[in-house]
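In the block that follows, a single chain appears as structure tokens, in the form predicted on its own.
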Amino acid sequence: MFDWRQDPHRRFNPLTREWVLVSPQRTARPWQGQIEAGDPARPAAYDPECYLCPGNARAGGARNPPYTSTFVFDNDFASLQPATALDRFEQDGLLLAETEPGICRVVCFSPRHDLTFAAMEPADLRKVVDTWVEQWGELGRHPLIHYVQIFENRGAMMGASNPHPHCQIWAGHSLPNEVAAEQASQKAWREERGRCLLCEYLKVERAAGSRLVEENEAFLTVVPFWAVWPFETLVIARRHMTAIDALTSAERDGLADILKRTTARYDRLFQVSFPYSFGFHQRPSDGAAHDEWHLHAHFYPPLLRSAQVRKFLVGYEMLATPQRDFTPEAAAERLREV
């Protein structure tokens, strides 16, 4: 077999049924690209100018209560609105548009302005997990909502200008593109083979070990074989479950633990509070069982070789096929070392 540590090759992503080009020989080339500034000074525990800190006024005019734990509110500048009426426009099969009603919320992880997920106490992280479960169930029961997307953007590099620890929840009527692609693949796998795609993938990764980063009794973190981002990771529930509402109390603790340990490894590797986009993928909230789904989450950090070098999709990657130089095995080894 070819040597995937040095030979150019493609890898298949069974969740999206797309390919990624891997060019490990390119890591030897000199870097002459943009150098990012280092982390700014660590913020204070409370910022009087922060619209997410307790007691402060938000941009929309409302004032936050003096909250002491997690805090949830409807986004003042929501991308989706619950009052949007369902409607559809079509012309000659060429022009097609549909309205998209929904609900957008913000979840503050902590009243502390200076914390990150990696720096929070396990008991406080468990409260965040409990809040995610509650919000997923509440929003998913809304008759217009068919999918609830929980996600976090961390760092100005990823478009998060406010460092206060928080995430967003966008609940919409239709399935997002990535979710629809993963659902189709997981359903096809189950129909063809009678088994869960990610349950089978878990067995492969645990047996190989070379891409495994973290593991506890409830979850494991791997750099997926088909990773596109330099240090992309996949957090997968070890027990087959379709969504976070199936988590036991011990598994909720396990989720908090694996997320804390995974983000701490990123911070240690880059010696910086690392930027990323993170989010769960789980079954739709349309009332169907969706046994094909397996709960998992994605981390997409843009940092490439150090805290000063970033990498987004450009050129060939946008126009042809996603491409990466750093192999998933090498990325996992770097994360395990710290």
Ligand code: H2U
Given for the second form:
Amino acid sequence: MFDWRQDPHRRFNPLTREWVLVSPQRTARPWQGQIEAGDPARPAAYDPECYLCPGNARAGGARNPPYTSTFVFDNDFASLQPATALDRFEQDGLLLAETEPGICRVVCFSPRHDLTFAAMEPADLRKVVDTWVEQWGELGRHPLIHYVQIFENRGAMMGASNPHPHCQIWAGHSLPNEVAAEQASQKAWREERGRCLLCEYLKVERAAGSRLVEENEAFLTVVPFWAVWPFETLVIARRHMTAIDALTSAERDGLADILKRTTARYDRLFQVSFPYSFGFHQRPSDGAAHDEWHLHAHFYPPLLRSAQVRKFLVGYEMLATPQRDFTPEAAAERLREV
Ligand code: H2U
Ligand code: ZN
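Could you please show the structure of the form predicted in complex with 5,6-dihydrouridine-5'-monophosphate, as a counterpart to the form predicted on its own just displayed?
What follows is the entire complex, opening with the chain shown before.
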């Protein structure tokens, strides 16, 4: 008899329409590879050397105001620039390039250098949510901007340059790859079945229960059936909405609450300030209604089975298909236990 909990199989991701190989029997293998040092102990509440702390100088000459809540500024090393003119280059259908105008910003969540989502007060997290909604709207109204990506790199392991709680916003002209793939799937689902892919998925996960991690009135956190990263989670709006501009006041509190609870579970599971990349996926800011879109966020944590062992997508995963060593159901169970 085939055992879905133990035997090798593959699972389908309907959002990206890609497969992942699940090989739970591999968790028994020994580890003689790299051991991660992890982030240093909790930093001080204020760091005179930090370019994000209130009152401090940034690289490039600017100085932060003595801010007391959230603080937004234009990235001093922006990947995208608003003055870029639209242009295109093509040769023989093989060499293709397009200019990419845009705006990059940094959002500090708090004046406190030592905090994380998990350690912040709900009222302060609510201000972060309000800032996201405001920034998303403001940047999206720019005529050249068609997609606003809000994301956070947490922890040195994920490439965050600084432990000060902050996220980035890259708002650009074109649809990023992941967003384009998810949009195509959600659109096809809507056209073929007349329903929303993630509304349907929510029902399936609530009925199954085995992959649920957190739930409140407004949001749900699950380890998706098709997760690639060991403790990957998907945070889904309970109500059908295409973007964060549709959140009611209570739902904004609900978003703050679910992010705090989810990250607190991550921190407790591995007894460290858990590293991850986090970001929202939602309707493009191109003026169309995009009713196929359903607001959600992804957490992609790199840690594998302890704070010392991290996952890299290499070898078979680079050349063939991503793979994971234990089932999403087992990961969700561990997250629920802490
Ligand atoms: P990360 O920790 O995710 O790298 O985000 C920090 C961002 O802050 C990064 O994009 C910017 C970097 O360009 N930055 C400034 O805008 N000003 C500075 O003085 C240093 C860093
Ligand atoms: Zn700081």
